[in-house]
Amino acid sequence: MRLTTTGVAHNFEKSIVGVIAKEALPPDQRTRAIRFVGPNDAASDADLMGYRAILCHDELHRDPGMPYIHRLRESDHLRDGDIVVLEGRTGLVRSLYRPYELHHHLFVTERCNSNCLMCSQPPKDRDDVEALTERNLELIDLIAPHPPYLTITGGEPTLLGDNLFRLITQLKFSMPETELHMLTNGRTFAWPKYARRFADLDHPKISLGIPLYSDFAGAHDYVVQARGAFDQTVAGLHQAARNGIRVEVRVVLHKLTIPRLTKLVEYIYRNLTFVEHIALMGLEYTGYTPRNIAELWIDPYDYQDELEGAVEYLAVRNMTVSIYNHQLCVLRPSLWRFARKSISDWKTLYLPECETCSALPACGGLFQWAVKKHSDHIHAISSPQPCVVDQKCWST
């Protein structure tokens, strides 16, 4: 699903965040809204006053003296209640929140202190912290109804410094019932003072998703392209647990992580017993992955022995384990009950061969960009088999 569109901006330079309104609202309800005027809609001057901004395809008959973007290239993806941000200098319109979707994210920075070989959101060395923090504080204030789950992601969220604590505090008071899951490399939590301060926020429903790619420090550090990252990550995991912060371990499966997967899950069981969830994740063909594909790619069909062994090892020891980003037809049926529909709604793709599959309603599908690279063994399943797929999971 489309996330952005562009047009020609007038009367503003700073970004504007607001809720799409496709019908005229009463004047007292307009201050939070961005009025969308469709190609065939007739709107008087009075109908346009009082909104944060106006979006339209056609030229306006006169300048309304307020922020607006016209000559929109696309708008079919915009619905009532969507929260968008308008950029005055570029005319960009970006969707930030769609209330009807299952997966919701708060993107907080493009900066990162790791540089993972398979990063789906390659870091950028730009100072975006203040601008994105202000945008996200506005977004939090506008979100309604409150979602059951929300993922904080980046980049590396801990690089926000005090601004991260501002965001979490706002989330705590604005939507205390929403489960928060923060994706972080965990390295900053190695400092006891930081872990204690994070815990002191006392958010009732927050957890961390921290990647660990090997039981061997050199292998993990190579994958994340940061010397000393393994030691910091493991220390961060322990400091988080020591301070009562819930943690999940994430493992992206590829040619560099599969050979030691059995040893890694044993390491997790013996040294990270406090972990509440282990997610074994398929490779996402975007970001840095395409340029490193020769070093990373292994068909998921070819590592079923290792995957099944790792899942069984953890499951029989009462550790909660899930499989993300894998198609049911590639997994062995014994693993289906561990598979989760984890791919965000707007990223999900099903191939033509999926259309006749009896397991389609339970399958999480592929990433949209997987059309360029995916398992050679994807096929329609002709007869139903027992399958349990849990919708309650953190997105990728």
Contents of the next structure:
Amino acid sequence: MRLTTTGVAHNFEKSIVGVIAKEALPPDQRTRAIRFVGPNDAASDADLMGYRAILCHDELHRDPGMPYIHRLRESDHLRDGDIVVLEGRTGLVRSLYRPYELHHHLFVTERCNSNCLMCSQPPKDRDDVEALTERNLELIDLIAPHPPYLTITGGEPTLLGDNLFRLITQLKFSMPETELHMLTNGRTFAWPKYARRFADLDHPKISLGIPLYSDFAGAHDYVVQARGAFDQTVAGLHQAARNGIRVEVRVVLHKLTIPRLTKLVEYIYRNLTFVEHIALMGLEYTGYTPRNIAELWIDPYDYQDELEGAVEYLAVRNMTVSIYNHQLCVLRPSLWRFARKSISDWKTLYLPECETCSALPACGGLFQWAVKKHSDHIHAISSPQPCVVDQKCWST
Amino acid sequence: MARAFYPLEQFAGAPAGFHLLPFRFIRMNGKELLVNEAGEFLFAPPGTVQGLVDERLDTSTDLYRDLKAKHFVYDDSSSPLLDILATKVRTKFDHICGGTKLHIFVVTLRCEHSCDYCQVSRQTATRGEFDMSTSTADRAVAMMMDSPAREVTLEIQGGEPLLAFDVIQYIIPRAKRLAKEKGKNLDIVVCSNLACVTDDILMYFRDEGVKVSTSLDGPAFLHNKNRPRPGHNSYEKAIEGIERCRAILGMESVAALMTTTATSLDYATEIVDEYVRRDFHSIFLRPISPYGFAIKTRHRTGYEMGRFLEFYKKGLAHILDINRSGYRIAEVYTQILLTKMLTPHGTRYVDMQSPAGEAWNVLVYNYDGDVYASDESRMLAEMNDWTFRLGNVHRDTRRTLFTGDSALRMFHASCNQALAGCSDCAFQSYCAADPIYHHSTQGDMYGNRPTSGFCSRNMEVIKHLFSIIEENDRETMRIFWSWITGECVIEEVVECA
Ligand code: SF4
Ligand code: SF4
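Just the form predicted alone so far, so send over the form predicted in complex with the partner chain.
Every component of the complex follows; first up is the chain already shown.
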């Protein structure tokens, strides 16, 4: 599903965050809202007073004397209650938060100190920290109702420095019951002081998702394109654990990580026994991946032996393991019970094969970008083996 | 602006040299088995160790990467992670921290059985003479609760402790009260042959949350041969007792232990089948202890360790077959060793620890107030060998027990890391020191490994398990792991015959 649209902006330079209101609200409820006027709506002048801003699909003929964007290229995706940010300079309208989705994210920076070959969100070197932090603080204030889970992602969130602590403190204050999961490369946590400071936030429901790609340092460093990253990440995992911070390890499966996968899970069991969850994840054909596809691609069908071996290795040891971003028709049935519907709703795609597939309700489907590259073995399953696919919402 | 990517060589080049970390090795099955300080192992091709020692090993190979990932070597790029190895070693030894957990109370020496291998029982004694007095019980409970351990187990045994049920009833409420005062979790186990158990006794156990551990040596002919009593009905009594216990206490609250005698050695499968028939989910193929009367009567119960190993292997194979057919039953000794070999943790099983678990993790309070380092120590004392008597509840405190001559002498010989033979043995981190065994069989706590039955048993059992692990049969490994993770395994092994 669409995330952005553009129009022509007037009366403001910076960005404005607000909640979409498709119908006129009582005047006292308008201050947090952005009034959206659809293609066929008629809105009187009085209807437009007191909002943060106005969004209008068509041309707005009279200047309402307040920030507005009109002549939108698209607006079908906007729903009542969506939280959007309007950019004054560019007329960009970006959806930040949609209450009806299962997976919610707080995107905190595009900067990163690694540069993974298969990064789905390639880092940028410009300094977006202050601007994004202000935007996110406003967003946190607007989110309602509070979601059960929220993923803090980037970029590398720890590069936010103090701002990350501001954000988490704010989250702890405004939605204490929301389970937070922060995706980080964990390198910063190698500093004992940092880990301690993070633990001192004392957020009862925060955990880290930290990627590890090999038990062999050189291979991990190559994948993340940063020397010494393995040592820092492993040290970071230990510092986190020592300070009582809950951690998950994430492994993206591709041609560079499959050969030592069994050894990697053994390393995790022996050295990182404390991790509370291990996610084995399929490659996403987006971001950097298309550029490096020759080096990364292996059909998931061709690594079922390794995957099954790794999952079994962990499962018999009572380690909690899940498989993300995999289609049931490509996974061995023995692995189905570990598969999670992990793809964010707006990114999900099903192929024509899926229409006749009996596993469809349980299957996570494909990433939308998999149109261009997916397993050659996608096929409708006629009678699914009995399996339980856990519906718990783990996002990617 | 997209950033540039750099080639593999920039990150994963082969280092010019490497350094060794502590490890030990053994040649077996045409390979070299290397074991590091944290008990992690690697089967490597012959010549690997020589290559390591000569610093000739090719650092661009997968083998080198395996060795590095498993902390056998480090190079300049991996030194920051040595800390992780320290953490792993600490985790392995976690069980020696925290103070004595298992406290065995010998409430009476009286027994109505006259088992061949029993070192201590008195059938003819008059009531009272060989029972624990209330003042001794008071002191022993106080000493037990002086242990810093937060989880403590009170194991009541004899003789036949049910012959002194009044003493049991005296001890349990006192132990509970003191445990509560000191914020400890208390488990209570009574070891009984169940020959004279009554519903009243069992109802008391049920109300007090007491578990029962009993003896089952195998099928009737074997059990009755091992355990003579008037009426020749020890087996029938035991089975009847087990069923009554289960009915009143619940299935989970009754465990059985077997004693292996020379006669038992021919009946490995029959013994296992008896346990399955009786619906037990764990069995402990234990060798008979070499102490006390058992040594004296060697002509009847003594046997070569070689025969025991055959018995163990046959029993284990049969147990695995039973598991494959869908009935879960664990062999406890295997489970203990596998936990040491395959997991990052140690075990709480006191007989297989280094530093030795005796005294540190188990104390035995005899009926007369004498405190021993283990049940075997007490049996030696019955033969006038007081080497491992640490003191007496009426004269000593926890501090004087642990700093007395007896304890210190024993502690010196308690670490296999520092024993000749063990110090360079590949199996050191899975094995133990057992100064008491070596004292009683060889007259020397340090012991001589080449002639030690303890050593040959463990060496052979560990090798056997490694051979099975190396085969890596999926189903067998699943069974092993179900034992380790405790799907059907008793948590703490309670030692009593
Ligand atoms: S055919 Fe489609 S719905 Fe069915 S298992 Fe494959 S990807 Fe999933
Ligand atoms: S007793 Fe034997 S097997 Fe055990 S560590 Fe010592 S030498 Fe090795």
